[in-house]
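Presented below, as structure tokens, is a lone chain in the form predicted on its own.
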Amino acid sequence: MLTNETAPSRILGRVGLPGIVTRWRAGQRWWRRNATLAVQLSFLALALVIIPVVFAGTFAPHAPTAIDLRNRLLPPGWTADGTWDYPLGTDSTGRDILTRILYGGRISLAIGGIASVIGLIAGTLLGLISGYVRGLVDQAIMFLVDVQLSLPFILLAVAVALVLGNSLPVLVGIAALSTWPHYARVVRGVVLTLNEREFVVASRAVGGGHWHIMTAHMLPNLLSSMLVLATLSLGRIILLESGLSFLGIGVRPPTPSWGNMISDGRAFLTNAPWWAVMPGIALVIVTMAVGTIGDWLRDITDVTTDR
């Protein structure tokens, strides 16, 4: 039973806001102490990004797919023949071209972001049973890893999307295919080297069960490592889903993505720029940016770094 000494208000009312201001500060100055003008700068951009994306609906001028001929192939709004209804320009059907960047990089970013969690937790269970069971096991799962980085994955994508479809589930498992060998390879290499420490031959020794050892020791000694993995993984799956969109079997029209927007207007770079560089700047920034916050999660996590 609680008394008045420990009732939840006291206890809030005694550490709760000290101690939220104290751990806010603490926060502040470990963030100015690791946190370089480029990640701080990467952070903002990937939110100036992501915001609107995910609030398309609160942020877009105009529907994704409305047709306006009357005001086609018009100029971003800060030139002269441009206005500003039409802030980054139209398509050649008069479609908003910054409207469908922000519905666009809806489905690019879930398309990385799904695809990327499912490499993540099969590279990590794959390289995990590969590295702790090794003999047979090992062999068979390397085998398939090397096998999957000896093919040529766009040809192996179009095979696969030619023959299933360029459906969006399709293109989610194209590019988890893509991304599990570099998690099972890595983990694998950890694991490896966990088997020899010291914490680990003890739970074996005092009769610690394999699913035990590989769950409460070894797991959480891979976070660090598929934290850095993800993010980095995260980029190069939002560029291989805009190529697979510029060839043709990514995420089928009218239905926009920075990919296929980049596809379309690359014939009209001559007269209409914009339609094409703007996705591509906005799939360089976070890209970019992904790949900046990526290093510096390597950087923080690793502990044989003096810092």
The other form holds:
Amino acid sequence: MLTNETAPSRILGRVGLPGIVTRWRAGQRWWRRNATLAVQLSFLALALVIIPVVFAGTFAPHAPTAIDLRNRLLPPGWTADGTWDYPLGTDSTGRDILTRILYGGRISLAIGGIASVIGLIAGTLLGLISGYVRGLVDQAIMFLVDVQLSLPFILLAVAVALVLGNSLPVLVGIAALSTWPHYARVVRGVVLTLNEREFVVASRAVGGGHWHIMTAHMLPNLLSSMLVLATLSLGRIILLESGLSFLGIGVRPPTPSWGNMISDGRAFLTNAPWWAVMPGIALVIVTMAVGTIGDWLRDITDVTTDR
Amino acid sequence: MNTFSIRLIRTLLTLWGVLTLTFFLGRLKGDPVSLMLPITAPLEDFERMRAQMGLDQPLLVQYWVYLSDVLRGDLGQSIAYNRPVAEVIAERIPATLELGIPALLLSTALSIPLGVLSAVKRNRPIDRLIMSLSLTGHSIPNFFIGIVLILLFSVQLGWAPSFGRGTPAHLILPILTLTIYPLAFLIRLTRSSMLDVLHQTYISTARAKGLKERQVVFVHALRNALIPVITIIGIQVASIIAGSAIVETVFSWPGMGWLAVRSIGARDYPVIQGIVLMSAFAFSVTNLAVDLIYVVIDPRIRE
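Starting from the form predicted on its own above, please write out the structure of the form predicted in complex with the partner chain.
Next comes the full complex, this chain leading.
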């Protein structure tokens, strides 16, 4: 009814092979105009980490828990005492650091991804209801947001982990719990402005139901905010998970995660600094790349986030 | 003053919410005693402890007793120390403040000039440099910052001790570690707030009047740009409390955060509950104070 014919949608409208070529060219032009060098590097770095992590079984030179007692605390391959059998060195029981980083990355990224999606769905839904229904429901949901944001989250996580134990589902739950208030707040703010927009008023006037208005008219307008928030929260969750694993309430050994590897390596800082430093570098590459991409998405979509 | 009393009521409500949350969290798995005693403890111990803690009472009665105890300043009994929780926590507060207050001051004092510089030199090399450093500070987990600092300044250079508390030298690395995250965050905030203000019409007016750029930036722009920055300092308190749990663990610094982490191993739920409450209280009070300052410095919201 109120479609706004913009340039990309005209391009996307063409079909067939010429259409695909035009679309590809338009995409390239758009990419060159909008993606800065830092953003391009971030995508590259992310791909270089994520692909080997996902296919850890193929890329990893050893098994993640394989012990080699003759090669304990071996330094990385490029040093005088190292061998390229263990490119990033070994830990105190001779396990390969590179292999454990790849397998640990699987856990860290899986927790981050799953928790991000759960938090996204819950937070968006609650924010949508809060902004659309208003009144007492809105007050109640925003009260919960306030309560949670008035707690240093890591302490709440410590309390939850003590009560429920530190299994993987609990960890995912804690991580998801940490993100929902951010989604709820931002989504509610967008919905409040959408309430007054012509297409929502029009739909209401012709008898559009609440569910129809929320899903057909509001949700598509929330997608860019959701994308930006999901990217930013992914980085935050990876940091949180590593922090919890570091405190000993996250992923339990011998399953590797970046956080518990750094934690284990801490005792060997003087004689085997690579043990703690290598997984730390992997972690920082991912969080920096995700952060750069998140900021970039926020700038090009003009979404306001609360932090 | 009406806005302020509304804020006060909201703060009290939020604190009540936190109290309720921690109470029911402790009873989520039924019996908190099972959280505190090892599974191998004899049955009589369980019974004795239940009676001692009033757990044979109905849940709502327990809740009521808990609320009134907390209002009287009684946070319960620590399992590991066998002393009142309030006492155990109070002993740890000075150590936490020793790190937290310098970190808060340092991050605020450094971030404002850096943020202003970044905004004024927007898109120049110096802005790019400051912003990438800020992004880096934002992306490194603070325990890893601590480890890298230990590696650099204790292991390699031997300039500062890596753990423990005692001499002023012990303060350097933990304070530095605790400062980086809020610093990175505040730089970004000051920059964006400053950029917003620099686009306002009164800035163009000030420039048109022929004022020096220095005066425009520091007199006209900065004063207004600092308003949102001040409100965020309240949030910084939360991030420093949260950060101290990890930083104190890295440096074996015997503060509140260290106590919280130690209490996990000892299954000392009352202590963790007390620390959560204390942090929420500190955070809420700071935010209330910030709101009060906000009303004083920004005449627009006084009516």
